[in-house]
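Consider the single chain below, provided in structure tokens and representing the form predicted alone.
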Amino acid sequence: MMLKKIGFIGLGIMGKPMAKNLIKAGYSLVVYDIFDAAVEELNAAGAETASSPKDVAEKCETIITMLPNGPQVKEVVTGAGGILEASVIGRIVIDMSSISPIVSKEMYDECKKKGIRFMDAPVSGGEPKAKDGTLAIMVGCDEDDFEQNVSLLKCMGSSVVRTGEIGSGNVTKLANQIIVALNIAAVSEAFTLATKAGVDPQCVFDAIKGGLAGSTVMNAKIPMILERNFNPGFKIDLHIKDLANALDTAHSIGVPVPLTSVIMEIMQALRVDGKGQNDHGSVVQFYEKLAQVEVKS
């Protein structure tokens, strides 16, 4: 059964698996990005172009949009050809993005004088979870909105959980990130420790990945580091956008984070040194340099 029409606007790293997961569900796709590829590449898999975000919102009840940042979202809501241009009262957008919680709460009163809902949904993952369809994704809205919406993020997330009204979702996304991140720095930091002093790092994994110290995020990196894969499932400059949002709320509300402060700037050394575009877990390589060790197998 083809269920209802989807509009979906951004298809980067994230994007394109969940919007071909939308597909694979049965869902009719409307898809838009300023990348051409992407949208072939969509459109070979079954999905309808859209010429802009407002042709999106013309033609879908349903829009999501998964962007970089604020500024696109901002862009995509409110610019020239963006949705609010068309006439779609009744219309929701559900902003997957990882933005400030603030600009959640500006997108949604602009959305409102506009008849339009709006609900933040940002997701954590990866992109290997983005492919096969077992994000987490946190939910910023009315009750009735999630109750009318979380069959379809659940073609996208295994888990599906609203975290309050509008804007917290984003928070949480943020309290996400500033544990991965500093976990990641953590596991690099100890399996620095390890292999400098003479200790096999795979059997110093073997040992503790069981115990107290076992993480997600350590299953899922030190393998890579391992392997010496870098590859990009998230890359080290998305990650440094999500934590400075992260320190901009914090300081807006008089939390001071400390820890989120050293891990920003060990990313933005990473950054310094050419590491941008690599994967998050190349925050080993910041220690691997100071200690003049190589992790690896």
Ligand code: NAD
The other form holds:
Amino acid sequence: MMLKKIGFIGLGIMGKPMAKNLIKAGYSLVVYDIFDAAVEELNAAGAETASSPKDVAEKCETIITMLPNGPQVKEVVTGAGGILEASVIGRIVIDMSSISPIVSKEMYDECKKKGIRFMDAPVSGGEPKAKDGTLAIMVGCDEDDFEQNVSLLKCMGSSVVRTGEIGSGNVTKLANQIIVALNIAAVSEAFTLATKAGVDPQCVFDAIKGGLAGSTVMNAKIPMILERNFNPGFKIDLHIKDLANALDTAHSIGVPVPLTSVIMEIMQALRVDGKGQNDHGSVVQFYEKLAQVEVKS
Ligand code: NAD
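Condition change, the form predicted alone to the form predicted together with the ligand:
Shown next: the complete complex, the earlier chain at its head.
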């Protein structure tokens, strides 16, 4: 069976391996990015190239976007040379970027006016899972659009869950990002205390990881922290972007999020300290500076 042609816009840390997995699954791809080297890499892997998002939309029925944040998604969809400049109807845009759900709804409305469908499908799992095709994908869209596109999404993720109508994918992603950030802060605070109290943090980890305090975050971040490895992973700067979207969304619907504000300020302090490009496990370095101790065995 001939698989349909897929457009892919945004070939960064995540988009590149996701696009390659679609090629591996047998899809023909048309790609676009403002960064030429990324486009050339995908072209060498078998993808056709396009001159603009509009050009992508003219060539493909389904267009995936994997961009940094809402302003870039708006530019690609509604800007000059954007998807909506293509005179096509019946296309579907699947935005897999982590953006504000408010922007997802705006884009859905703008697309609807032109007969184009829009769904939000942000991911969790980072570059390793993007490469393995085992991302967790949380999807906000009409039921029919989900049924029609779930097999495509399964080429990039091992878990694909529809969480509700448009915007609900990004609401779910914001919840995910709040939980991850606060979990890293809790682990950092506790391990800084244990280390300064003179207990080997490796022993603390071994003793508690199987109990109620254990978590996927602890299992991923404590080994990195003990090795003093702060290479991203997921950058502090990107987590700040997600927390800003979480604060905006929460305040717009009347939900105070006091703990999210605290971890936002901790990450802002780390950015000022030149650590914005570090992995978010670098939150421990905020505590280490306050307590004058290093969490290592
Ligand atoms: P990235 O910065 O590596 O890639 C973004 C790509 O978009 C770049 O190649 C850039 O050139 C391109 N781009 C920017 N503006 C553009 C425009 N106007 N037109 C075309 N291309 C444009 O980012 P990433 O790490 O791949 O993340 C993408 C999204 O996925 C973000 O929303 C991020 O929060 C989310 N995410 C990232 C991770 C991770 O671990 N990196 C994990 C889960 C989710």
